[in-house]
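In the block that follows, a single chain appears as structure tokens, in the form predicted alone.
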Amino acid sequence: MRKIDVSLTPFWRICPPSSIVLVTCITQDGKPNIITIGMNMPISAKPPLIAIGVSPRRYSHRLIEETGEFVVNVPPKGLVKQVILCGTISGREHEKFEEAGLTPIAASKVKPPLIKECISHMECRVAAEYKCGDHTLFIGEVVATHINEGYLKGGELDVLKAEPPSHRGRYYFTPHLIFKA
């Protein structure tokens, strides 16, 4: 098959979808913020590190820098309006929490509260950041994680039953073809 090239802005349209996570922040007078994140990922076991690419535009990275905490939140399919809702209004202005019909609980051990509809949860304190061109990279040590009863299979995040949504542009997917290694 012939190969064709495409402009590199934006190169990330020719990846392939990636996992979507709800990411709470809180101001250092306790109003919480909630953002979409795209640019997640676990990029270490031990000690539990999870990395989430923020743009230094966004509210919730001037959140992030202030308190050094957050927590990525993981919605089902159900939650995708709100997902976008998330992503589509500034904190700045709007009271995302109230808008999205969303409910904050309070966290073990960091400030910035969970989402009470989300599937699971990943407590962090930032331990690195790194300018990464346009965004900044925050690694963040998991330092408490929950999840909703059931939704564990095998120790893991049961995808077909929680069915995390992904993104690609304007596409949202959620798993319904899994072939299992």
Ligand SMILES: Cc1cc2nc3c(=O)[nH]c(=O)nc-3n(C[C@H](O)[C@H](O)[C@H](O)COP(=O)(O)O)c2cc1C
Second form
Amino acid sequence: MRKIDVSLTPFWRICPPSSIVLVTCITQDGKPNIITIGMNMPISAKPPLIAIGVSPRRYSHRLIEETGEFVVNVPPKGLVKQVILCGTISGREHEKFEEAGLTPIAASKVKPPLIKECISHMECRVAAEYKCGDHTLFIGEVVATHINEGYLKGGELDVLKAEPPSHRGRYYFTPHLIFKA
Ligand SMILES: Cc1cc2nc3c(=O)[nH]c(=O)nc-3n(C[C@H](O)[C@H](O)[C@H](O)COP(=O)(O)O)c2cc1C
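Could the form predicted in complex with the ligand be given as well, to go with the form predicted alone?
So here's everything in the complex, that chain up top.
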């Protein structure tokens, strides 16, 4: 197979996708917001850490910096329209919970709410923040976790049931089983 050189911007168009998450954050006076995040990755088990990449241009960037807290919510495929909406409008001018028809419910240890319609949730406190080119890498210490009853399989998220969406460009898709080890 011949390899061809391409110079794509952004280069991650040829990287394998991760699932998309809905990250909730909140203003200091208690107004919640939602941002769609493709750049997310668990990076440490002890202590439990998860990394998200957020552009400083996002309204959510300021909220996460100001409060030092966020929640990573994992949507099922049925929320794909809300995922796109929360990733194309800004909390500067929009009430995303209301416009997306999503329901905020109180988290147990942080101020940003969980999204009721999502499947699993990681409540996070910012443990570190790094400027990475045109994004900021927020490292969240996971201080509480929740999952919908019936979605744990062998102690893990049942991805084939939850069907969390991933995307490349305009295509959104869900995981398919290819092998059970
Ligand atoms: C599928 C998808 C994935 C996205 N991933 C990211 C991401 O990882 N980091 C980021 O800063 N913005 C990402 N965005 C863009 C933000 O979600 C978008 O700019 C959003 O409107 C910002 O909202 P805010 O201004 O309320 O914070 C993504 C958008 C979509 C649709």
